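The chain below stands alone, shown as structure tokens; this is the form predicted alone.
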Amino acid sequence: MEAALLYDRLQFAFTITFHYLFPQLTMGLALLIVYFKTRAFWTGDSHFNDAARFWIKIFTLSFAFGVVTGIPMEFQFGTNWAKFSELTGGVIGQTLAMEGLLAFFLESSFLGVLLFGEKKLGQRVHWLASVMLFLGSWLSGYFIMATNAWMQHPVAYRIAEDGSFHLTSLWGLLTNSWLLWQYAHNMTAAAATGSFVMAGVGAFYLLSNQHTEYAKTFLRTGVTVAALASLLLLYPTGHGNAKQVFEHQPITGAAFEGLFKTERGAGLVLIGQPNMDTLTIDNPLTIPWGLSLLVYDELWAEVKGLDAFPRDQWPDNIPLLYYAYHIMAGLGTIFLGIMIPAWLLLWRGKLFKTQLVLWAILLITPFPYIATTAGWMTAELGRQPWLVYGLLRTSEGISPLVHSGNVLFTLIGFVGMYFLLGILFLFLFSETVNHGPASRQTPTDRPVEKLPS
């Protein structure tokens, strides 16, 4: 039994974060696609329609092999977490209905004509369907979000005398506290994902010397988007998200940041080792009484630690987790340090000539991807040994059924079938980057057409 835990638990983390690599991109670039439909179609420049056209493109590329990924990840609730799906799906059934029935369809369903209803339709349908994109996109977002929230902090619901949840109020479902800091962080993180790899193709086009007008147009919006996330990121999403956990999983709290024993003036580590032997930080760099003033807005706050709690409660990877939020909040500092300055050149007209910043934006485009995975790392890791915080545990969610051979086997053939995605995602994405965006004018030969009365 233990072993097809371990093995449950490793083929939907990993399925999960292979497939969340594509969504992450889509929602953080339907943003960006609305500006640029909106800049075109109130302007009349066809240099913006291009633009979006081409961010369409990499839009559905990334569509396509999130719809193949997730596919796969939906069925392992009946095949790996059966006894979850037959307990809870009283609850959680009602938002990922509403995510595949409404906000899916009605993404792919507008997705359609922004690929093939530009000239059909004209440029006001075509701009509101990229608005109508964005909502889909996001609204689908908002019930993922939304699920995770109750399994994070179960509200509104009651427990049958088969132990089976029910829910008691859709709205209180879709209201949950829990959800208005995690869903504006984890959608903030998504709009850094886009503006950091939009910014990352226009540098790349730009220090290639290809593309210029668009490449100065990529990083004019990726670097003013990805500042503004790279702030938010931080405070006040982040923020924001960090004290409910210490509020409601205040066992989550102590372990992410390393805190084994309860402390007064508490301070923030920002590096060192977690030693479980002697559970204690080994080579600390501490800012003093910062983890009490952050959590509860005074230098000598009471901080529990996990001294505090019985040890079964306690999250079963503390070191994995431990790592997985400092990386995260590590990564958002560095996004700050980079996405300021440069926005700072752009601002003063100078980021289009400073080299060395145009190869710091370009190597630091992957790393929005380690960053999310690293926060669902953080939330998931964190919410452990439960699965519904505080009332379901993991171990009693999985199919008694279907031994460890078998998970161990399709784990297998997940890793292999993923991997091979990787290459074609990876390889058709280049190929669209490489193409560039298609014009039918010169940059410098542009017509600016009237708008429509």
Second form
Amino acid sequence: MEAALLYDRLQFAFTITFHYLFPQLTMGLALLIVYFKTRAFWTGDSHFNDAARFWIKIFTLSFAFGVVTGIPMEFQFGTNWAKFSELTGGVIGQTLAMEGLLAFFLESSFLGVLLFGEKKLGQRVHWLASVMLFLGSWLSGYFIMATNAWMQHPVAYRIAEDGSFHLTSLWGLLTNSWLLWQYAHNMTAAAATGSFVMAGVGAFYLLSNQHTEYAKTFLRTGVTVAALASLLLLYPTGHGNAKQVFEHQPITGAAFEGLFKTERGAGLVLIGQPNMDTLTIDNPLTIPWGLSLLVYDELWAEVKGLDAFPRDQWPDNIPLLYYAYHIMAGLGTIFLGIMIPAWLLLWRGKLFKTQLVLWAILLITPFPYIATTAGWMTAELGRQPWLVYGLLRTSEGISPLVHSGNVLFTLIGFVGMYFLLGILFLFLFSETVNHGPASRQTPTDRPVEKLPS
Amino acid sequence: METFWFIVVALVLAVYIVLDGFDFGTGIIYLFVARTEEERRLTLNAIGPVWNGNEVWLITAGGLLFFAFPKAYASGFSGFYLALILVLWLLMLRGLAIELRNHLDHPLWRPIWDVTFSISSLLLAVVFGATIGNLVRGVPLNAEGYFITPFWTTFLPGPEPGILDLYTVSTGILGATVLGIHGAYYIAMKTEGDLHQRAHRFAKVGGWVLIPIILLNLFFLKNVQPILSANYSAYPIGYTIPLAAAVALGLMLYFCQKGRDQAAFLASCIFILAGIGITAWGYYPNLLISTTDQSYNLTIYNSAASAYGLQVGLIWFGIGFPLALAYTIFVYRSFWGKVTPASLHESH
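Right, the form predicted alone is done, so what does the form predicted together with the partner chain look like?
Everything in the complex follows now, all chains and molecules, and the chain you saw is the first one.
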């Protein structure tokens, strides 16, 4: 059973981490594509239509990978986490079924229109399709976050005699107080990924002196949104999230910060390695009073450390949780350090000539993915050892009859399959970027209808 | 309330099989009917705008089952563990094949995805047929309502069956044949010229192959799962469904002979809907039948979510389902008509 639990957890963690690399880009790009399509629609400027068409190509690529890696997520609730599904289906079945009915149909139908319908249905419908696609993808995010928020902070339920959870208020489930900050933080992160990638492609084109007109458009839009998103990630959304963790999951909060002992005027650890034998931080670099100030707005406020809680309720991998949290927060700070100066340069009209900053924008492109992954690890490892916080342990949720040999087999299969998928995506992504936005020709034998202006 | 959601889940699943069914069918006949590069791109463009939306019906059916009958979802999905993960891998490869094929113009790139698309479609059609066979035959549920089945045991239906036995293999073949013909009608309807001719011929021949396969399945069915007939004896009105299926089958073959592809495709849709209807009518109120002890059966009553949950679900279902239908109809209307070589140059 121990081995099965480990493999079940690894498989879910691996498949969801890999899956979420794609939706974070598509949700972010959906927003930016709406902007381009709207500009093109109002001004009639075909430059923005061409820009939109290029990003729709990237969007579609990422969307395709998101769809094929997303189907296993819904299946795995049943295949690997049957007991969890049986007990909680009465609550989270609501949000997952709503996602399918209210969000997925919207997304998939209008993606078809966006891809195949520009000529056939005209610009007005094409613009509408981009808006609907944005709505669908952000709505889908909302239902998934509502599901996760309930696992983090269960509300609107009662527990029946057989241990199963039953919903007592749909409205309560959809307006879970936890959801507000978590959704805001997550969607801002998606906007960050989308805009960093857009700015990165712009910087790549400008530095290599190709498609320069598009490069400037991508940089203008990308840097502006990226700077704004980086700010919002830190404050208020990141701050709001941390505060609610300390309020409702104080053990998790203490583990984030590597705070082993309860302290008044607790410091904020910037760098250091948690030592689980001595229960201290090795080589700490600390801002004195920082943590008390951040969480309670008071220098001498008491922050509860891990020692205040029974050990069987501690998250089961504190060092990993600690690193995930610190990588997320550290990268967030670096994003500000690059995108705010970049935005100031853009504002002063000097960005396109400042090679150093363009290089920084290019090289930072993959890091929002890492920050977002670390952020999700923070949330999910922080919830351990619970599936439903405080109510249902992770070890109680796995499928009773699926043995470890089966799960190891499928885990290895997923790793192999996703390795292939990853290579394919990077290959096709670079093909698309290399091909560039200017030409209306795709790699196939299509004639050019009209020359791009 | 439980009955309502039983009908909804069965209906959404049936719509899924009708819609994604012609995608699968297109995949099954793909290598045979679409020979040139242009024909292959036309064939893929015929399903291009809709296949992804079609697959959403499956996701939604799964989501609705999870929401309304969590116990049955948990038991069924974990019981078919390996088979379902293999289905996932096939669905993934198939989706990638459709989406990635045209991303690169290289003589080695396209054939890989063409073959992947075709084989994964065929296997999925067989698997979906075999899944229905497994549900009909029953699975070895224990007292807690869980089970796990290996791929095969003795290849005979019995108290400890495997996923594949004589009966489920025959339903698998039935599934692949029905969907292959369904896809052939669709492609015949959507195309012109040689491609149209070949798809039409495929459907014509397939129609005659289908009849003995159906008879074989009916013969097995009588012996494998006798309890399915109970609802028909109790409510003989249910016999109208197999009657409708028989009429639809007849019309299918008739319209195909007459070369009326659109009518034949429509008849095929009704035939598939009625086929699922026959099973659902006999199955109710069960969600999983046990081969070991009928008292272990998972029914819509012992698997359902709470009464409040099922009621409040009506709110979003009442909004979402008409919208989903509206989007689906909108997309199909937008892309109605034949795909022509000229239309290849219009898509993105």
